[in-house]
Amino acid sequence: MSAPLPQFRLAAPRTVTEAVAAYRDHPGSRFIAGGTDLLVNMRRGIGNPTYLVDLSGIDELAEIRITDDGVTIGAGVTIAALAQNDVIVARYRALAQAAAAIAGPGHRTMGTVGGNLCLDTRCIYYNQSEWWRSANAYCLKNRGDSCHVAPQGQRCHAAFCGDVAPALLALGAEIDISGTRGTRRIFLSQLYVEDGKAHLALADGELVTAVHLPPDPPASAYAKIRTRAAIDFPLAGVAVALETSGADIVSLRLALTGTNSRPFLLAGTEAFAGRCIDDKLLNEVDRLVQKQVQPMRTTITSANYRRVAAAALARRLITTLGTAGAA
C-alpha cells in the first residue's frame, strides 16, 4: 500500500513572475509541474515540503515556438507533446526518441520537459520506503552521514537518469532560468554538477523556464538500456549528433546519462573531425566512453555492465547515423 502524501499547501500562479514570488514568500517550498518524481518521493518520506508552487497553469511555459532562429520549448511542455511534435520528430530526432522512451504513457502525459531536466538523482539506497531507509541508517543524500555506495568517499554518487538532457546536450541546447534576480540564459551543460546530492546549479528559488535549440541541427539519435523494456529509468543512455560530408565526419557530439551524477558531453570528440567512421575510430570512441563514464553500485545492475553497454550504444548510434549520412 502506498503511503499517504504529507500535508502541504498549494499555490497556483498564472505567470512565472507569480511563481517566483510565491516561492520567495514561502521558504522551503518546492516547484511542481507533472509531479511524477516529486510526489513519489514525498510518499516515501524523501523531502517534506509544506508548500508547493504548481507551474502547470502557466501558459507561457507550455508552448513550443518555431522560428527562423530555431525552436523554443517551454519547460511546461509535456513529454508526450514533445515526442509527438512534427518538427521535433523530423529535425531533432534524438530528442523525440528520448521523449518517447521515458517511462509509460501516463507518465509522459503528466511529466514535463523542465521536470525531466531537473529530475532528482537516483540510487538503490535512496529510492526506497521510509522504513527501509531508516533501517539502513539513511544515506548521505537524505539524513545520513555516508554514501553506502562509496562509504570512504565524501560525496553522494546517486546517478542522474533523465532521458531528455543527453539529447538536448548533443543538440547544443541553451536554457532560460528565472528567479528573484531576473532571467539568465546558459548552456544546458552548465546546469549540472557531478554531485548526486546537489546536481543542479540553480540558486534557491530559480526554475528552468525554456529550452532553445539551433535551427539547423545535424542528424541525431538516442538509445538507452534499462532493466525492463518499458517504464524504467536508463541504466545508461546515449545521444549522438553527427554531421558528415561524404564519408568524413564534420562534427560529432555525444552525451550520456544514467552513469554519472550528471548528464554530460563526452570530451575529446572534436578530434574526430575530418576522419571517416571505421573500426579504428569506433574503438577510440569506445575507450573515451569507458574512461569518462563513472557508473557506481547505484542500481541492481553491475557498474561494469553499464560502462560497457554505454560504449556499445555509442558505437551503434555513430555507425547507424554515419551509414544513413553516406547513403
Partner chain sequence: MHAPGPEAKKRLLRLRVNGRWREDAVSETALLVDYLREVAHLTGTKTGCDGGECGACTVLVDGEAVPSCITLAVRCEGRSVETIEALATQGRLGRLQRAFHEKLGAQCGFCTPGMIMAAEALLRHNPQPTDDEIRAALSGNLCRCTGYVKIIESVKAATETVHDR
Second form
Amino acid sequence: MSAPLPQFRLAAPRTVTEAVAAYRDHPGSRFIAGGTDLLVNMRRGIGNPTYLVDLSGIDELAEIRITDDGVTIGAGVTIAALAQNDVIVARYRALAQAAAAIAGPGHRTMGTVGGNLCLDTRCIYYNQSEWWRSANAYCLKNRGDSCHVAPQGQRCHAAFCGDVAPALLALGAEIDISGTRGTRRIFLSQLYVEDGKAHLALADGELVTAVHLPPDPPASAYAKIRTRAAIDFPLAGVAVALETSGADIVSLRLALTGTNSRPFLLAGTEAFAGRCIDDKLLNEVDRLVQKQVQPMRTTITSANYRRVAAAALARRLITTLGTAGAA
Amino acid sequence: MTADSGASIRQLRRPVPLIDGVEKVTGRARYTADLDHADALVGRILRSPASHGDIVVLDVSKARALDGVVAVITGDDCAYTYGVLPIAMNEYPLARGRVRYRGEPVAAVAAIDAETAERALGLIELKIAELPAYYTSEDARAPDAILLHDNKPGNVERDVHHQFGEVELGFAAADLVREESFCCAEINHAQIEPHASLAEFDPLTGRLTVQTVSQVGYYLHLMLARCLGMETAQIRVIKPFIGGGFGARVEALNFEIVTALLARAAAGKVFMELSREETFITHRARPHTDIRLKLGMSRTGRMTACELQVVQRGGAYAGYGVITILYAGSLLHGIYDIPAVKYEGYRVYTNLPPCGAMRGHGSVDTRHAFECLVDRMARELGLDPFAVRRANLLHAPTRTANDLMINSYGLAECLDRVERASRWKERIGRMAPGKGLGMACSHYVSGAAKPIHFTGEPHAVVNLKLDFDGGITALTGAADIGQGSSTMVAIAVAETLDISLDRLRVIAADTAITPKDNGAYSSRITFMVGNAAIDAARRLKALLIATAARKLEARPEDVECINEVFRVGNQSTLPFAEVVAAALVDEGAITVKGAFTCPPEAQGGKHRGGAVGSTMGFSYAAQVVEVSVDEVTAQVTVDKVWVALDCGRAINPLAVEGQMQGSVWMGMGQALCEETRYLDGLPAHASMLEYRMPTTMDSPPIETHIVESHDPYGPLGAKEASEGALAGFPPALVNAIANAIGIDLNELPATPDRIMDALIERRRQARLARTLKAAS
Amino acid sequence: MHAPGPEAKKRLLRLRVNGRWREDAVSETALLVDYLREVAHLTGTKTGCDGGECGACTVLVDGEAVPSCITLAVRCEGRSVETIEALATQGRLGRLQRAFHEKLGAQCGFCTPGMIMAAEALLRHNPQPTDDEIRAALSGNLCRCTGYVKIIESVKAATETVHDR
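Mind giving me the form predicted in complex with its partner chain, seeing as the form predicted alone was just shown?
All chains and molecules follow, beginning with the one already shown.
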C-alpha cells in the first residue's frame, strides 16, 4: 500500500462560485484540478492541505470556445484535449506542441490547462521525500531557512517548469481569475513573479478560470530540452510567435520556461521589428536569452547547459518559423 | 563434465513463450506485494539522516508506547553482521554504534497499520555525533581521512595487483602507445518492482517463513539464520514472482533481515514494502568508476600490452566489492589475445549507499574504456575498427593469460554478422553530417565457476518427479526473475526426454521444497542448472528406457523415445503413458536427481583472486550503433542497433532475443542518460523521474543476430545470453558519437550537458589556435 | 511522518469496476491504486514508484489510460474503471494479452499490466496505430527488461489479430 496521504476532506463543487465559497469557508484549503502535481507533492508530505476543493466537476471550466474574438480555453480543459483540438493544432501551433510535450499520455489525460499554468515550481532540494528534506534541514521554499541552491541569497530559486505558459505568453494570452472579491482579467505575464516560493500573483482563494487568445495569431512554435523524449519536465522550453511581411519581421515574441522561477517573455524583441532574420539577429537573440535566463542548480543537469540550450532553441525556432514564413 | 547431448531439436529453435507468461499478462501473477498480507503488521524503517557519525542517542520508548505499535527494534536487537562474501561481512541489518551513509537503517517498527508505523518512526529520538564524510574515492583515500572501518587502512576495501606477461616489453614493441582516463557514473538496477518482503514467525513452532524479492533465496536463508541466531532448518525462504533483479537482489538485503527480525519480535507476520526512494537507497549497483588505461598496438592493429588502473567508489560497506574489483581486471581477459596485462584495482569505502553486483558485474566500465581506446588507436593508425578486433581474436580451445578456460568462441562470426547487417563497409565514412556509426565487442561469463560459499556440493542440483499422471515436475532452486529460467529448465528436460513441453511443471526457489541453488546471478542458470536438468532428465530417461525394454523384450540400447513413443526400430512401439504406468509398478512415484559441477580446471588461476572471472564458457557479442547528434542542443538520438551474440546455442530463441535486446538497452541507459548523484550524501536521483531510464521514445529498434558456437560443455551447447551484449553498447555509442561529430567523450553518461561542454571546449580550442596562429 | 489532520471522512463510493457496479466505504484520501489492490483485491495493477512516474499502475477510467497512483479513488464516483483483470474474458486471453504472451512482451511482468492497459486505450481509439503512435502512447510506461522492442512488436501483433476485443 502506498504511504498514507495526509488527512484531508474533499469538496466537489459544480460551479466556480461554489468552489470559491468552499475554499473561503475552509482554512487550509487548496484547489485541485488534475492532481498530477499536487498529489505527488502531497505524497511526499509537501504542503498538507486539510481541505481540497476539486475543480474537475465544474462543467463551465471544461470548454474550448472559438469565436470571432479569439479562443477561450477553460482552465479545466485537459492537456490531452488541448493538444488534439483542431483549431489549436492548426492555428496556435506553439500551444498544441507544448501540450503534446507534457509528461506522458496519462498525465495529459488528467492534467489541465489551469493546473499547468499554476504548476508549483520545482527544485532538486524540494521535490523530495519528507525524510530527505528533513535530513537536509528543509529549504527556503518549504519549512526551512535557507535556499540550498543559493545559500547567500534571500529568495527561493525553484524553477517554473510548465510547458503551456510560454506558448500562451508568446501568443499574447490573457487570463480570467475568480475569487472571493469577484473576477478579473489580466495578461498572463502578470500572473507570474520571479520568486520560487511565491511565483503566482494570486490572492488567497483565487483561481484561474480561463485563458483568452486573440484571433488571427502569428505563426508559432514551441520546443523543449529534456534528457528523455517523454516524461521529463523541461530543462529549458522556448516558445516563439513570429509575424513576418516578406523577409521582414513584423513582430517577434519569445517566451521561456524551465530556467527561471517564472515563465517570462523575452524583453527587447520589439527592436527586431523591420529587421530580417539573419545571423546577426540570431546572435542578438542568443545574447538576449543568455542574459535574461537565470538557470540555477535546481536540476541534476548543469545550469550552464540550460542557458546555452535555451538560446540554441530560440535560434532554431526563429530560423524554422522564418523559413516557413518565407516559403 | 558432459558433452553436447546431441538431443533432437524438436523444441529447439522454436520460440517458446514463457511457461509463466499467462499469469503475467493476466495480472494473476502474485509478486511479493500482492501476497495476502491483510492480517500482517506493517513494517517501516527509520533511516539515518546523517552520512557518517556515532549514534549518541537512540530512544525508542515513545514509539514503543504508541498504541498500535507491536514491535520496535534497533541495532541492539541484532549483534550479527551479514554480507554476501564470507570474507567481508561488515554490515549490520540495523546500524550499531555508527552510521556510515544517509539512509542506513537505524531502527524499525511493526504496527497495526501504515499510519501508526509512520507516527511511531516520528517518535523515535535519534541523535548522531557527526564525523567527516567522504563522497569521492579521492577524498576517502586522502592521507588524513578517518577510517570508515578500522581494519581497512586508507579506506581501501581491497587493492588488487595482477600482472601477466611482460608488460614493459609489450609496450616497447608497440608502434603506438596511448593512455587515457575514463570516468563512468554510478548507476542503479532500477527494476520496476520496488523492494518488498513478507515474514512470518510462528512463536509456537519457532519457524520463520519469508517470502521476498530475492534472486538467491539460499544466501538470504543463510543470513537469516546467522542474524536471527536460528537453525537453518527452522527457516523457509520462498520466492514469489519477481519484478526484475539485474543483480539488485543477489545479496541478502537489510530490509529482508529487518522484516524477519520484526516478525520475530512481534511474534507474527510483518509486511514491509519499500518506497521507490528506499529501493534506490538500498542500492547495491554499479559503482562510480575511474579508469586509467594504457594500450600498446602494432601498426597492423595487434595489441602488444595493456595496463589498467581501476578505482571503484564502493560505498559504505563491503557487499560484493571484492568480487567487483577483481572482475574489473580479470574480465579484461577472455575476449582478445593480449600478450601482457598489468592490472591495479582499488575498491574504496565512501559514505554512500553500498554498491554491489549489476548486470555485467565488474566488466562493463573496463570494457567501455578498452573498446573506446582501441577505436581511437585504430583511427590514429588508419585501421578499420572491425579489422583491429579481428587482428586480436582468440582461438578456442585456449586458456587466457590469467588462466581462464575458453572452449567456444563465436566472436569472429558476431563481427561478420553485424558488419554485414549494418552495411558498415558501405556506410562508414559516408554518413550525413551529425550521423555516425560505432561498434564494440563484449563478453560475459556463463556462471562463476567457483561459488562464493565453497561447500564441496555440486554447483547445481535439479530434481524431477514423475508420477501417475504422466506429468513431470522439475524442482529447482534457481530463481526465475523474468529472464525465463524456469522455461529453460522445462525445455531442457522435454528436449532430453523428447516429450511435450505440456508435461512439464517447474517449481522454483522455495528452500523447503526445491534443492538448493546458488541462484540467479553471473548468468549461471542456463549453463549450470540447464546441465543439471539434462542430467536429471537422462537418468529419468534411462529408467523409462529400461522399463520399455522389459515390456518390448528388447535390449535397452535398442530402445529409443521419439516424440513420446518408445520404439525398437520401426516395429514395436509403446506410448509414453504406458511406459510411465509400467515404471511406477512396485516403485510408485519416481524421483530422480541431476547435478552439475564445474571441474577444477574451469575454476581459474592459482593467483590470489584468480577464481573471479573463471567460468565454463564465455558468451561473446559484437554490436553496431547508429546515432544522430544534434550539435545545436547536443542531444544524441540512437537510431538503430545491430547486435550479434554467441550464446552457444539458443535453447529458446525468443528468450535469447529478449535478453539481448534488454541487455543492449540497459547498456544504452548507462551510456545515454542514467546516473545516480548525491548531494552531500543524499540521493538526487531516487525516483523514476530523476533516475532517467530511457522511455519508448528514446529507445531504438534493436536487431538481433544469434550466433551458435555450440559449446562442448554447455547444456545442448548453450552458454549465457543475458549479460554479454550489455558492455558493448556504451563504447559503441561513444565511438559512434566520435564518428558523427569528432568528439571523443571520456565520461559516461553521454548526456547533452557533457557533450555541450565538449563542443564549447572544442570551439574555445579552435579560437585559441586561430589566435596563436595569427600572433605567430 | 504526517501530522494527524482532521479525521478524513469515509464516503460511500459507487463505481463500476471491470463491468460490475460496486459500493464501498472509502476514505476520501485513498488513492485509486490502493482501492483496487486492497479493497477490490485486484492486485494485477502494480505500484512501481512513489507517484506518477513509471506507469505500472495504469488503468482505464471511462476508457482513458490514467495512473491510478495519483488518482483519488472518490473522484471515480459513477465512473467505469477497467484493470488488467478485465481483459481475459470467457476463458480467452485478450488480444493484447495473447500478443504480449506469445511475443515475449512481458519478461518479469511487473510493468505488463500497466503497459497492456495503456496499449488497450490506444487500440480503442486507434485500431491500426503506426510504430510511432505506439511508442507515443506507451511513453509514460517504463519497462526495465525488454528495451521495449518486443512490447512494440506485441502491440503491433495485437492489431493484426481478429478478435472481439
